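In the form predicted on its own, a lone chain appears below as structure tokens.
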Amino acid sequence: MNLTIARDELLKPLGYVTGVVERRQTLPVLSNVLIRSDGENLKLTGTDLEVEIIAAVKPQSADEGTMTVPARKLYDICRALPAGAEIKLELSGEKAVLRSGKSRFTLLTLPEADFPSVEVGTWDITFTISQEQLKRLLDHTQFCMAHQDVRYYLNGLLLELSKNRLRAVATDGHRMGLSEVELSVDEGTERQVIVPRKGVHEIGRFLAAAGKTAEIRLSPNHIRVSVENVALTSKLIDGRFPDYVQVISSTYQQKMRIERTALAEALARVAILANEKYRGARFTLRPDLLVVTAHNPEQEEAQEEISANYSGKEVEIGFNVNYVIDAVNSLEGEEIELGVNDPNSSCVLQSPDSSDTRYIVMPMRL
């Protein structure tokens, strides 16, 4: 197998594929990228058995053939070559020889027959969504996913398809992010799937094209997201996501409107002196004023007063300041609406003009 390709054409798709390859693998072949050529097009495949990415690229010339080479080494070599370089890759016995200008690299290959493929079964739901909308859904919610929680179903993102809407929900048990968009799908199409953390992260890496669409396919155990020349297939988390609707209060007795930028800047300053372990801050809602204070074990204190549109009773409530900062930074618009009931119940943060994206933050004792 011989192929010639421009370094700049190969680098981006190879980067997508390499991103899914773990540094430490139980099977040596999983550290490799599968390169397959039909004589006209080149397909690069990487997998960790949970997530698989296939990226297509058109070479300058190529023979039919297949090989597997170390993914990260190939990517690092290509990245280190000068822009505009031409790459020639040749399979010679059990080794692959890469040449570019006066550079020459020899890489050990492994049998392509050992390279696994993801068995997906039958796709029973297919729909399209703009890449911008899908990226927005993921960006607005994925930071709320749990990290290595024993409740394994929280270590992923819920995608819920119902009533011509796609909703993304993520929670770690202390906070929750919810975002949704309208879709053009068949009436009555409903499905809930939990996409694992790694799949969510890798999908977000190649969603960038403005005005372009992404195709999403669902089977009982897998999801596939395809955009132009890249397709990602991920196993789904087999579990039941919590009934998040119960967490969302339909009415909040106390509502405060506050300038988003002013709040974000004030919270960033207060967070400097918050307890490094618990990250607690006290939020005091007063007429036309929000007071945020934080302490730490060294008896240091930070206090910020932010003007707000509020005429309710005084409420004092504690939150993890990092959770509030994440929500405020993710929301759009000039103002934020903060809704609370009492010091012992959750609060909601959203834009006053839209409820498509909401964040629920649970209180903490200070």
Second form
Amino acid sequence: MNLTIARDELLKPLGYVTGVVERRQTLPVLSNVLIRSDGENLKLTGTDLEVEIIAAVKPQSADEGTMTVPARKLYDICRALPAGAEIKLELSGEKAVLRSGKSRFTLLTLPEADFPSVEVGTWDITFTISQEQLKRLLDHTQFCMAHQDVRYYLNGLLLELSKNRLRAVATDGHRMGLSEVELSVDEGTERQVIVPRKGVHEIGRFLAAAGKTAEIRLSPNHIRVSVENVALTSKLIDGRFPDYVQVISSTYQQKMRIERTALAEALARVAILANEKYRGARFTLRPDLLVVTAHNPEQEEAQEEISANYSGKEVEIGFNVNYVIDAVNSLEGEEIELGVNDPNSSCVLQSPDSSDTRYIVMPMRL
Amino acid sequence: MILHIDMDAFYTSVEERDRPELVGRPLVVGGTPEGRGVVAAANYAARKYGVHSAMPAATARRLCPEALCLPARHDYYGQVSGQIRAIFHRYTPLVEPLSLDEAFLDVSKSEALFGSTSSIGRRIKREIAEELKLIASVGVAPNKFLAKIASDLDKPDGFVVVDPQRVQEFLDPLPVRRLWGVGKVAGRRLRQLGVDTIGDLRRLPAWRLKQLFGRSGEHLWELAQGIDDRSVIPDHRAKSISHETTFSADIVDHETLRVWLLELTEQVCRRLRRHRLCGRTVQLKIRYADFTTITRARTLAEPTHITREVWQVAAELLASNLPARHEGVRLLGIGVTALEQPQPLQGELFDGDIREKHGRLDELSDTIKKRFGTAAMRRAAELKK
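Now show me the form predicted in complex with the partner chain; what you just gave was the form predicted on its own.
Whole complex next, starting from this chain.
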């Protein structure tokens, strides 16, 4: 097999594929990218057995054939070659030879027959969504996912498709992010799936900005997200997501409105002196004023006063300041609405005029 | 200069103060009239018969049958102790309490305000006598070790000042047993060497003491020279919190023991919470009818002051260490060690927040008990006792 391709064409798709390739592998072939050519187009495939990405790319010329070469090494070489370079890749026995200008690299290949493919059942739901909207959903929620939690169903993102809406929910059990978009899908295609962390991160990498759509397919055990020339297939997490509806159905008696950037800046400063491990900060809601204080084990203390719009009663409540910062930074718009009840119950952070995206944070007893 | 202030026969003096008709009679606090438990304190009249604290109540009864035996009112003694400490704090924040009835004070920095250390010592002694009608013995010395010896030297109602220039003269004639760390065994070994007084010990070469007692030998040698450079540490943190009880009759029944243990655990945890502390290691103590005593400990994954969490470990320790057949348990105790400040508790969105709920339950129960007394709220299991 023999192919010639512009370095700049190859770099991006190869980057998506390399993203799923784990640095440490159980099977040697999983370190490799599978390159398949039908004589006109190339398909690059990378997998870790849970998530698979296939990227299509157009070469200047190529024979029919397949080979597998070490993904990360190939990607690193391409990245280090100058922009505008032309790459020739040639299979020679058990090795692949890459030439570009005055550079030459010989890479080991592995038999393509060993390369695993993901077995998906039948796709029973298919719908499309703008890439921009999907990316927003993921960006607004994915940082709330748990990481290596024993409650394995929290180590992923809930996508809930209902009659006229797609909702993304992520939680680590302490805070929760929820974001939704209107979407018209066929009757009877309601579904809840949990996409594992890694799949969520990789999807976010190839979603493009305005104007283009993504196609989402669901089978009982898999999700596939396809855009123009990239398709990601991921296993789903087989588990029951906690009852998030109960969490978002609280009503909040005390509501405060605060200018978002002022709050973000003040919290970033207070956080400097919060306990490095526990991150606790005390939020005191007073008429038209939010006071945030934090101190560390050395008894250094930070205090910020932020003017706000508030006429409720005084409430003092502790939070992990990082959770509040994450939410404030992710929300958009001039103002933020903070809704609280009492120091032991959750609070909500959202934009005052839209609840499309909201964050529920449990307090911390300081 | 350091002050060591030690209340004379504290518990019994408090009782005598409140009930003047008892003055002059031999009096014992702690243990039961049937002669179980241990003596927490004995007044000077009882001490004449050889009764002393930590002695089994039965022995005390044999030595002095006419002694009046009163139950210990620890909460009340604690309150009085707080009043005494308030007097100390008029003169310095550097107060290191050793127990309810004694403390070290470092008043060096207060001398410009209140006069010399010994005049401060006298004022404190007078104020305790006038305001609380209690007698303290006071030791005034250049360091903690000497101050403690001094306060004990002329008890009761003592006031002893150790002149920094004449430390050796003060120490040399005292028996070696006065030194911290010299108990029965070491005392006997020293006597065999012809060492009876601190002076005798001081004249031994340091290497000889090291040879005899290892590293603590060096320490002994330093003490004998009157050297002790430990500073007074205020807010002396408790190392452990424990409660134990001697039953009025030995208990064989497992369930009854469990119920007692639950009540002791609750008391320990309440104290932990009152002091805003969490503990990591739970220790169970069982003394059987034949006086054999075992202690068993287990360490938790996370420090806690939640009754339920300590109780789970305590109950497991009891279940796994109490033999199916035994002759009866005389004493049961539970303690929590490896204490530290509680960490902030992050709330849980989903049902995992049992810990938080129990924390709140404990808090509520403490408030109720504080207001209406410990009998106001009990765990249902305790009703079976």
